[in-house]
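Have a look below at one chain only, the form predicted alone, in structure tokens format.
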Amino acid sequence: MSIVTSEPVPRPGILDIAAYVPGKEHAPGVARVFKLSSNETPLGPSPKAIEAFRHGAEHLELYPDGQALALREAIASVHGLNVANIMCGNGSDELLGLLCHVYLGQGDEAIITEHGFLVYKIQIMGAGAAPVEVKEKDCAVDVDAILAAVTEKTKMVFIANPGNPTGTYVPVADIRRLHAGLPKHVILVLDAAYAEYVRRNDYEAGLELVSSNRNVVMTRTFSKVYGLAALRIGWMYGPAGILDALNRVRGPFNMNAPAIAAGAAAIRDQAFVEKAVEHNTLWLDKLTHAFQAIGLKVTPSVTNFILIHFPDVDGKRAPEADAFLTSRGYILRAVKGYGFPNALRMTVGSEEANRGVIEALGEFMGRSA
């Protein structure tokens, strides 16, 4: 016997999902603002990807083209990867949500790590499923607790690799020892969103794991280091079988035409992209030793933003730090919903805004750097 009620009704599981919550971007009564609370990064976008888009944005009448093969050509170029293994989409948010929707349903498990992005988790429970979270090791991924958690409903897995807000990677031997150890019929997603930034010898995206399994797909973004978070770019690099399944359900025209023109004009000027990464890397080690000199400690990063963690004293926890830094135009990250109370996460800014930090931070702590 159906139900008879007043209003329409999300189907059940709908309402138990808490809505992300993107990070401030505002300090009211404050001149001037630093936001450094979303991984953008401060270089902005190569003027060629800027001079696409102005192009592409010429014939807004038209709609763009539904296999955005421009860009996808453009990636491949750059990485030597096959064009029909590669799949673009309105931000690497969709692509995992298109997953979610063709493979997981009700009665399965997909694993999550503990301090992985809170998009898994709004996903896979949108789709019916029942996320599994798995506790991770120093704020790292730990391998043999996912491996532990496996049951015959998991049908995937997805690590963030580098972390957020960890800022920690796995080793690709980690990783290959993972895979190995999953049933082939779960996929193994590996969020490689801040890949670009990663200076390790042990640390692999994913795609050669891609290209040589059935059950490994990878996801990238636009919005970081190519400084095109606007425009929502992500891609995907995956087996046929996959990408041929997502591609029955997804959106005929799920990218604008000048993303797909500004995308791949970032993309093919690697210069400017090294010329962002040595920023980075730069003050990466800057800001971890300031912030180590003032008493503070911070988790070892491979990405672009540091994770601060605060003393567990009254007036200089991290929502006291938080306060203080946003009525100075300072805007962290506050972490408490990834199980960092008494954490910030800060982007590697611009040189003034890192030195502002630095200073304000000291003034908090009552130290210098």
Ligand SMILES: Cc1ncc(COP(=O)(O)O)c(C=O)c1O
Given for the second form:
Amino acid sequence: MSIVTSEPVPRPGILDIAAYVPGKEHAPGVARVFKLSSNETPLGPSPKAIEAFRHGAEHLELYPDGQALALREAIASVHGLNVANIMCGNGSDELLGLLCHVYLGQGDEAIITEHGFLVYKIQIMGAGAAPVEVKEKDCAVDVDAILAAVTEKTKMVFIANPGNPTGTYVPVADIRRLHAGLPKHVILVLDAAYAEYVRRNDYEAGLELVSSNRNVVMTRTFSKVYGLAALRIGWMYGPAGILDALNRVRGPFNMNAPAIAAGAAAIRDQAFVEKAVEHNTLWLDKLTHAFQAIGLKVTPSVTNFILIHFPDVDGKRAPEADAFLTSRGYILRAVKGYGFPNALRMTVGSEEANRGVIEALGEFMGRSA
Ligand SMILES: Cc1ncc(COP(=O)(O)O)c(C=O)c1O
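Since the one above is the form predicted alone, can you give the form predicted in complex with the ligand too?
Now the full complex is given, and it begins with the chain already shown.
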């Protein structure tokens, strides 16, 4: 018998979810603002993507291709994949949500890690399942801790590789070991949102593991190195069984036409991506050294952002640093919600922004950079 209430009531657990809080955008009273809080690229998108977007806007009265074929074909050709194993989403966020809604329900568990991307927890709880949080080791995913947390209720394991907000990565040998230790019905989700930035021989985003298994998916995004965050484009590479299930419930026109066109043009312009990665690699190194030189601890990053840890000293902690930087127009990301109350995450910005933050943090710490 249903209970009559005076207003609609969401499913149990929904109101326990803490909604996602995006990075700050404004610095009140400051004329020139550098937003370094959302891991967006300082170089913008490829000019070819902008041109394709404009062209794609010429017929807004038409529904988009519900299969997003032009985009899937472009992704397949650049990465050497089978088109049928690629699914596009309105940002990879949508795909992460779909996975949870299709494979999780009441009584199920999904494993996330201590400093993992907050969207996983939100979507797991949104599907009525229980997130099981596993400790990380020195800001890095601990494969053994994950394997130890698997129970008969476990249905899914989420790993951002590289991790956000830590910027660390799990070598491919450990990812393979993790997969080998999981039961065959548990889905391993490899979220490789920052894969393009990684310059390490022992890193793999997960293509091979997906190709040879039925329980691994890899998600990617156009929001970071491709500079198309505004258009919301993500993609998943996965086995036929999982894609078939997800395709049954995804919105029939989940990708808009200008996004399909711009995404396809962006991924075909790999020369542009190389330039963006080159800028990032150069500044990741310079920023890391500069921050260390003024006495700050930095978690070694392979991404386009850096986790900066502040001293546990009155007036020098992360909240004060955040306020100081914001007053100068540099907006970084407070990461208390990720388990780092005394750290800030900085996205690698333009040369001007990077130099400005180095100088401002030097002043904040009372040390010249
Ligand atoms: C680890 C990770 N996964 C996924 C996303 C979401 O990407 P998208 O913009 O494609 O939804 C982000 C964005 O910040 C991220 O950091």
